[in-house]
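We begin with a single chain expressed as structure tokens, specifically the form predicted alone.
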Amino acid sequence: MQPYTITLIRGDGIGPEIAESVIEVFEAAETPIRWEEAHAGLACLERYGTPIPEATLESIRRNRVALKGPTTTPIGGGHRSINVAIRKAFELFANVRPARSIPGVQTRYNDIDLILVRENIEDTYAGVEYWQTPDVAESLRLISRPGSSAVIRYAFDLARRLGRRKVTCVHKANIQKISDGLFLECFRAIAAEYPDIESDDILVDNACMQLVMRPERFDVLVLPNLFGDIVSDLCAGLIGGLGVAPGGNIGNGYAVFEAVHGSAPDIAGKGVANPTAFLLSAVQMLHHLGLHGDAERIENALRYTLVSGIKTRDLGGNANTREFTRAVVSNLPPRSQSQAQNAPVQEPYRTPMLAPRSTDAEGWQTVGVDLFFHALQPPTDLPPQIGAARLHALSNRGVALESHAVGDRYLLNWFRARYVSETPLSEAEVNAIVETLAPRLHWTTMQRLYRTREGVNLFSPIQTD
């Protein structure tokens, strides 16, 4: 069998500690697979001036498959995520998080099996924010139908591939009616394809408390980014944290696989790292290049050293880095002692994005205006109606303004101003609304409102007392 050729990231922190364990147990286990070394982190920013060169993207670009140890992302300022722009670089639309209890780990639970599956480019992730005014930051959610629909046809694709039972949409629709409700109907109408397999969804609050008292009752999850990050961690905390925690990152052709956990400066060069977590992502990186029999025997390996009582400071034991990956090697078993097999090359995963639709093909009407505005105090001389639209209701952090109660409240200096008409407004009325209110106000946003031929409202009302 030809090798594979994976390009390897070792990464910063103990990124190149636990990336040399993975290597010597892969030499071990005789995979067949070809290490491209590149480069990411913040050597790279010294070196390059960008944390990730073009070479390292063009050698991910030839050989589609990558493992890739953590990188030090900066709190509050400097470049951003290495993670999260390797993930829009090649459009990797599904993160996939396995958490499966692991004997000799201790913790309060000894049966968990869970799947987590994340949208891993869209939400908040976007990273689209702005500054509004002095006090008010703007970070826009987005949400798409193709982005939804792609990671969760992707789940459903996962847990026929597995043989799961059942599919959980874990969502926040009951208050993101719109954008959280968008994902919650692409979910609904891709299950109906599925038949074979459950389907259910859930509050992400709920799910939370579920997957502590109950975590039984999940199999597969899927979320948007921004919970499937949040409830991610809880279930690596399920399984004895996120040193026991593998991911993978899928997109149509390229996968990225790499530790949950991050680059835990505070132990770098001290051989202290637990190689557990990547090792279980370059085992997971293997069943995706159909190497089960291999993947299958490395991770028995992993088990049998934990269960033998051989563990790192992390998981209550006093091996060093060195001493676990040797023991891992020293219990892995015969090749003729493995019971999967080794699967002929496969296709990557492909699945249809849907394409861009129009929104008069929608049958979407220009209903109005949402103009957000920087001022101190609420205006008193915004004009009740401009042509056809009038003021419907001036608002503060998305609570209508009633002129008796202003004075009773703490007020943002950031304030909306929505116009609506009965019927659809052309552009030039649209203009009209903009040319009227701006010389008034410090305007920082425009937001058009949309209206179906039906007459449904494409926008969420302003909250009233």
Ligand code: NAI
Given for the second form:
Amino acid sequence: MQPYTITLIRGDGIGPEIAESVIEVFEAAETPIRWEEAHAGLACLERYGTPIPEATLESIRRNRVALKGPTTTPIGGGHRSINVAIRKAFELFANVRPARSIPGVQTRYNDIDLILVRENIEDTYAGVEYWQTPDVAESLRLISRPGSSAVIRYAFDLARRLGRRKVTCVHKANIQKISDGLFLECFRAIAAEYPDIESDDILVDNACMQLVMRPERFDVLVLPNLFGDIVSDLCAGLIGGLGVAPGGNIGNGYAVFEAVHGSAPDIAGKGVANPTAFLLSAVQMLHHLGLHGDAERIENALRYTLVSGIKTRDLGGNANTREFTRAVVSNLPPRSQSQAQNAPVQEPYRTPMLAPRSTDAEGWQTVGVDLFFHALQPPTDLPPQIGAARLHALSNRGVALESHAVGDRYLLNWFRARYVSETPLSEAEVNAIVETLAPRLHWTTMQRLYRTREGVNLFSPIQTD
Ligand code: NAI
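Write the structure block of the form predicted together with the ligand for the protein whose form predicted alone appears above.
Below is the whole assembly, all chains and molecules, this chain first.
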């Protein structure tokens, strides 16, 4: 059998130590994998001036599958996350994080078996952020129909492929009515195409509580990016922590597997890191390649090692990374024909492409403008009416200034003036609103307000009472 060539990125911190462990176990297991080493991380930044050199992206492009160690992302400033860059470069829209109890790893539960599928590109991770005033930072939470549909469809396909019973959509559509509302709408539409799989939805705050109290209520979960990030660490906690939580990033024809944990700078170089999560990510990669037999052998060896009490420090044991790795190697079942039953090569996952949608938003009519501006005090001289549009509200932190619902308020130096018309506005009328306001205000952002022909506003209301 021709070996698969897989891009291997060792990464930063504990990355090289746990990568060494995977290389050793895979070699002992005689998996048909040939590693092509590529680099990313802090050392690349020093050497090449970029944390992810083009040669690394080229290697992933060529091999289509990569195993990636953790890389350090500076907080607050510095270079952008390498993971986020790779996910975007290869459109790895689904982040699949299984959470399965491991016998021998002491936790509150011993029967957890969940799969969390997290949207991986959009949401606040689109990284569209601005300073609006010296006191106000804004982050755009981008949720799209094609992006949501791709990950939700992947979750249902995965559930069907693995014979899982239910997919649950986790969201916050009671508050983020438009963005999470869209995610939920996509979920309901796609769920209807999979009548063989149960589906339901739950608010993210309730989901967190239920996961801790009654995790058996869940099976496969699908979430927008930021909630997925947070809830997947909660799920990692249910099975013994970051040291045992694997993950894979799946796109159309590309896949990059990596553990949930980061580069663990506090223990880097000490030889005590737990390689389990990275090994399980590599096992997930073998399943993705169709090498189920090899995947099962390695996972069995790993589980047997943990059950037999050989554990790293983070799991309450005293084995170091090398000792643990050697134990896994010694527990590998022989590569007999029956055990290494590898399925034929799998076709890479492809979502059906969505039909391109009309960009001129058929049936959407412009009925107003929100103009955001920087000011120390609310202006008192805004025109009450511009053409057909009337000043509906002047708001601060999302609430109208004249709202009776709030008493003494701290006003930010960032305001919003909303002009809305009862009837649709022509482009000339929209421009007239902007041209009237722009010279009077130090504006930062403008937002067009749409309404459907049926009279549904496509923007959130301002709290006015
Ligand atoms: P972290 O996951 O690196 O560490 C959190 C805690 O868990 C630490 O106490 C660490 O020692 C422990 N831990 C993590 N993995 C372990 C393992 N395999 N064995 C034993 N203990 C382990 O999270 P932290 O400290 O927030 O982030 C460190 C750096 O990693 C940051 O720069 C962050 O941006 C980056 N990061 C990278 C990721 C990736 O490349 N996929 C994912 C998450 C964070």
